[in-house]
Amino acid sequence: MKIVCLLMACLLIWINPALAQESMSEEEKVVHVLNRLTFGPAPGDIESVKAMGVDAFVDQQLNPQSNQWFDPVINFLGQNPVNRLTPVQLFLKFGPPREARNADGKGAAGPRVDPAKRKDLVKIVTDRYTHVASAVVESRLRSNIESQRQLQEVLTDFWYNHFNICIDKGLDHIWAGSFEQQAIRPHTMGKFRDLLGATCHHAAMLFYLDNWENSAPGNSPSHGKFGGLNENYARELMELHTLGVDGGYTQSDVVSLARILTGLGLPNKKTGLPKGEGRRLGYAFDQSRHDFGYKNFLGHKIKGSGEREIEEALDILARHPSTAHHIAFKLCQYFVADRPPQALVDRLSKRFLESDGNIALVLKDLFHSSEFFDKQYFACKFKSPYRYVVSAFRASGVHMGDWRIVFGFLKQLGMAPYSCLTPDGYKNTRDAWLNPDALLRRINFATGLGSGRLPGSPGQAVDYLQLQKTLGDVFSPQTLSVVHSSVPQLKAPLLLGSPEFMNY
């Protein structure tokens, strides 16, 4: 009867909506600040960027390396040595043993495992992956909601769905993290190319996207692997991480970008194990393998050289005035509007292109831009599952016990955490998750959260009154008529249900 009665009250808030507003408050620039560089506000936030000043919350999340914030989530991550292993490392220590490598009994290497093992040693690989994948859920879960260092949360989010790779496949079960935590939280902010590097020579972006199986054309093939050129990397590199599908490129580029790409693979026999930056990513390069010819790329001619190549061909795409506007466009897309203006997106393209794609001169453009703070991108863009989950969280001051129930929530709404199947990551427009069911499994949740019953919460309600504070002054007389006529153990279910909740 609760649940039917919440339903209609949410039904009511969502059928009328309060009208917006002439201009942006001052408090309503607090609370957009929070909506944009955060993951929503949390208790006493307001109250912080109110006394500090807007600008000075800006930059101090623009510059977060020197704030001496005390902020317990970075010990939690260094001390996970999910998080502190190397790709090697986390292999040794959590892939498949040497048995299981063989487990379907059609391994060319390797003695051939009786039938009767086959079972226990795929629980084993199961189980392994299991433990590695849960604990690297709760470190995102735990740094997204907790960690004073938000905008570096917020962004290590973003440039992850941009190099998205899967965690369900084969080894990126135990890489996934390794991926977040070593190619993409430290270049949140740093130089465009360096994040670009990072990401294409990590063990968990080779194996999603087959590059460690790519090979010069006539290589004589070891096992049924590395016996040509495959072109899934070189396609998605350009296409998503970097020039845009419209960028310019052709099926020739892709080809030869490919070919430069030859030999970037994992650690074999071969080329041993790897050492330096190979050893803290996870890459190896295997000469053997690569494609020595003359390539002709973007219309810049690469001699054959090995492993320069691939350098040389990064700078030429980190450098190219389709990866500013790409790049550009996305950063206005998130942080400001599904459809950004036009302009904003050419003045960031621009300081992309002078800065040499300097990520946090950028966003220092953008945060201080006119149209950030336009009054019609006010609460304009509707929460992802991911961000409404973890908002919640950082709103009510709830602290899971067990976070496995939060993940099992976002994957029956489409959005678990590392569990992108496609390369192009999840969206972040309301067209891609605003629906009937969506909007009652929220509401389910919001339930659940807001009066202790979730399972795997402490079991007590959440105080309405402490959340509408922590919220700010965004709710619409009807939202607020709704919630005060309501019995005590929804009004709190019915702010984490509203309109004004949902949108940022």
Contents of the next structure:
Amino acid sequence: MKIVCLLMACLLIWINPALAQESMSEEEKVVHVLNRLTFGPAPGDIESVKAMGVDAFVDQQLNPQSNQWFDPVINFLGQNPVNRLTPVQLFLKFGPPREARNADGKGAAGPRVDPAKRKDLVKIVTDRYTHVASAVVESRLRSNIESQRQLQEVLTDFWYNHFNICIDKGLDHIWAGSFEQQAIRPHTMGKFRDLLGATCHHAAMLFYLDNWENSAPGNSPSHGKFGGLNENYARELMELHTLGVDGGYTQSDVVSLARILTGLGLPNKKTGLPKGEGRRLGYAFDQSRHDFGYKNFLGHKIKGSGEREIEEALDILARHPSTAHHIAFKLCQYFVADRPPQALVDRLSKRFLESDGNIALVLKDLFHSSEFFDKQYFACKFKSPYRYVVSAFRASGVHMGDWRIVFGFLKQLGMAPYSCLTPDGYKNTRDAWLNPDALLRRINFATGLGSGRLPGSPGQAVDYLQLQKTLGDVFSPQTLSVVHSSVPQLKAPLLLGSPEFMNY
Amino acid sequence: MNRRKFLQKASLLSFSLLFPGLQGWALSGGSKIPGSKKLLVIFLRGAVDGLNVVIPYADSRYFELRPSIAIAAPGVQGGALDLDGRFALNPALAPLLPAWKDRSMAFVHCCGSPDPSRSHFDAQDYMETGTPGSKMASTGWMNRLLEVLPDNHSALQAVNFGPTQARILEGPRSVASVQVGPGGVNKMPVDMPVIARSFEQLYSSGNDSMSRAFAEGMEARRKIMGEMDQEMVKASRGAPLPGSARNFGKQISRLFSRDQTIQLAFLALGGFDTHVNQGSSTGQLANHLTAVGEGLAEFIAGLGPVYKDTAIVVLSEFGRTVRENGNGGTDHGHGNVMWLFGGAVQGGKIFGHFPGLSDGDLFEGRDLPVTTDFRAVLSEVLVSHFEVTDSGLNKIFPGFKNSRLGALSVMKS
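Other form of same protein, the form predicted together with the partner chain, not the form predicted alone:
All chains and molecules follow, beginning with the one already shown.
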């Protein structure tokens, strides 16, 4: 009889894996929410979450505007003018000087430039680009490390990668930061449709995925480069930003969407300076380059109406069940596990559809789900190189001095901020980042940081007892015994380079 | 080690150790296993425009469909370099012409994956797992090849060049990763015994993925550093190598010719997604191809006698549209051209069926078709080069029915 009961129990668990769930301990939950909703615990974080309770912490992070913290980072970001300028202002102030522009207005030093002056012009352009890009990278690193509104920072990382643009492409040197400030940050917990619309119209995206040149097919060749269709953005908009690669679209949908998007581009002499949203995001719609024909898009008949077609198409995409599933899956993979539980993905995907893509509501369900606190997912994720570095600065309390050294290190690890060349953004799974050479490089970084000898960020050797307290009860007896028996200078480096600190 | 000695050592942890500046590679010695064959796979990510790599200049449609990006026919200024009277090479790849002339370079035109996906990411995955159309494969075909080859117990038997592990090398067999460019093989704190020992204790549990990665990383590192020490003096006198991928040829050939335990290597180069302003014999694509051509030529030169035992395969996920698009670029297409090099390659030939460029010949009326499965070419290379058996091939490319193995004869028999 006993055996039968046992068999029944096993069978039940096998049929319904949910029954096999074991929840995390209260102690683990505290560390877990800090691991997942923030870039990792900083000194005092565990104590403060314990004091307010896990649920209250989650709610507080989901309402970054409502809390009363004085956030020095927001202040810092606001003070840096580069973070407040619109794309047009950035172009006028930091774009290539008029005489250095190619016929198309971009480029570093067009062919018409007198070769004698070319070198000077290239230097001017390089200096301007470097000036803006430096401020932007430093802002991102500092706000990720220091901001109190950590979920906002984590989601900025998530959505930026979802709608990735690369800072190394021409004018995106000066526009990548604006893309984050104007298209990503205001919508990280808002409506997906708004986020989609803002990224679609922002100058940085129009430039990165070439839609600024996308023009009605057969547009007279006298238009030069605006001579016809360009499918690049249309394809990635469906494959990466919304439906997902298996989301049920065909090559003819790609062409239809590209046609719908014709004419959405950058302001120029002909369009004049934009107003309103166009001014904020840096786009202009050029009717003369738009394809006003009928389009059949994902089974919908789209009448040629100009700019409104784009809104229609974005509505269709944002509300499509494939999009809901794609976003739910990516959120679960990012916040729960590399191979996320199907039931949770399905529930969140439903929530996404019902709430018309309300990101905060989807996240709320995620962070309160039983799957999120399933013991098997505690510290199961392997930190990406970027998360590793940010979490190490947070945990150690070392002040990041020269950000360029940190940027260079992240470049070696293949994950410098804003530098992902391809539109799919950086991955955040173990398979993508765990490799022998990279692990040794992290250990080198840990050795420098923990011993107070990190180039560019010198300081005291990190107090390993404080570090241990900051990170909570996550270390194995083996790790603790190696640390305790090691020479003092290596104790903090060992903790920061330990297997436990590689995971979150 | 006593405390004083440790402090002396620890004080060596200077800037240069943690974040070394530009420094070249320097490897020497290395165990010698005579007769070991080598394979370098280069992946051109972003889908290189094969039609402007190996140009069907005898077909007038080529010039009609590409008014602004066509490469001029051989014989004119900036024109393509004739290969066989029908096809010509992009002039940016001129450094490779000697390999064509000495018959160690060949191409397979209209080659690629039978899966029609025009997604970069899916198509790259398919080509790297070797299972087009199926997302179930979790390992890369080069890792499965490693399983099929006799284990030579070297931490460097397979090497991934670059900061991230490529899908093609993912799998149960361990793979070393080495950075190309600056900072690749410079001294780091873990090279100091006291630090290495402590971390070895931390990562000694053995069986989890992180401990394995650590052990493999240390083993590969010691091997490389051990060989490097002997040449440190020499290296510091030489001019530093700049960090561009342009130097990949020098770096990798040095490793290949000095450490004979290396058998498989992989390198990915990016920047080929030329939707806009592709250029023709000069411009964006030409610049990227110049780097590839010079790098490959330097690789071949650097290999010296090892070249005869080396095969080089250059792949890309799919080709690009035959017609240029509205912005002087090309969009995602289908068939492409595969490049082959090596002492055993049946060189000086363009393989594969190239049907022509009239609308009826094109895939979906817009792209080069795939008339040769990329796995058919790779199978021939593996069988000839590594003597892989039928069952081995089944493991490397599961489900691939290659009824005409050897039909192309890209390798000398």
